[in-house]
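Here you get one chain, nothing else, as structure tokens; it is the form predicted on its own.
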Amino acid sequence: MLRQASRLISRSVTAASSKSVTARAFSTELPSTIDSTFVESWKKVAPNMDPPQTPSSFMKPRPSNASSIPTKLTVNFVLPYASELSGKEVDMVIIPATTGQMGVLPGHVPTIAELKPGIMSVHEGTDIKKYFVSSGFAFLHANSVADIIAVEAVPLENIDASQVQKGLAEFTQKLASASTDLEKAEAQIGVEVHSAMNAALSG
């Protein structure tokens, strides 16, 4: 029955779409309402079941862009267990994206970037605060707000170089002696993270 309902709904929506020659707006520019054509088609084939929610039902209006580029970048930097920065206005932040070091200034194009182990630096005037982040994501919005979520992060000055060297040696040994794919993967992650920390302290 569900297959038949899907086919009928698909035909109805396709037919309705072919009659319309106007260009559709971006999904984030549409009001959060259920498509009436979809609802009507659903009621015809399944009158006793409520129609499912469609993606447009959960869309929020796109935030309006400022008429001019702000002078400051607002940064929210959070970890699973703490909030390092909340609504902090800074001049620039440099994040360790998987595509390379990414400098973010006010007015940056909206972007989602995956983070790799490396240094994230927050620039506020002449003051530069550096963190080592293990991984995570950065969400850069059109309104000059940057939401940065890291799995783990620590101020660079709090890292013990001797412990990093010790950890790197241990994980290198584990990688060499690993006998299963899981052991190899865990050891490889340890080597990569400790190597990145070592490079951050050396640089």
The other form holds:
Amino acid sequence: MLRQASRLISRSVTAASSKSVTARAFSTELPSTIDSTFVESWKKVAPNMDPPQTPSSFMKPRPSNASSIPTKLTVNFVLPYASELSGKEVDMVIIPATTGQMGVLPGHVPTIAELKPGIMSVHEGTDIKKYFVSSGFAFLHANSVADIIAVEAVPLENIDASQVQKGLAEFTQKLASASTDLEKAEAQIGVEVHSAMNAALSG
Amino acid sequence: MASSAAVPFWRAAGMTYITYSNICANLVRKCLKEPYKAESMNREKVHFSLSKWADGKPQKPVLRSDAPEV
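Pass me the form predicted in complex with its partner chain as well; I've looked at the form predicted on its own already.
Next comes the full complex, this chain leading.
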């Protein structure tokens, strides 16, 4: 009988409230109040049971968006083994997204960007810090917070140019001689990563 | 509704994103100068023992105790 409870409720709710939410609101705009018609119908059918909770009732409230664009971008740059930058306020960050080098200023539109191997630079006044990022993601939030996660990120000075050249030659040769799809993909990845490192060192 | 974006070449070849990302990270680590290279290889070492089970009993374990290769 309890299994029928949800069916009975949906029947009574659709009969009772003609207004149904056909246009879905964004999660940042939904009111935090619970649907009162649903709770009332539930109490009529199963007065001794608590109404079911929805995932949104367990979530913390979303951080509110500033009314005016903030002057600084807050950057959290993390690696699996270390937190490189944590809550650092900067002017601009340029990230190597798969769609090209993307400049992020405060007030950037919320974006999730996949990163390709390339240079990430953090601009603070006249200070520019560059890292070579192997791959990862960048989450740009509406409140001008940027979460950048990378698997491996090294300052450019730590890269050995001769090894990069050797690797590039090796993988270009592997790409030419590859047979299976998987071998070709691996060789292609090698060529891409090494050419990106090469460009980073010379550019 | 047709799927929109073209798949990346590694996805088309049957590779997952994690594999791709790990390969990229390993390649970058290999091109570091010493001592950073030794530090990173040290950091990425894995040690594990794997045993298959049959009839409710563990069989002979396989011990992996080396730095991960690409």
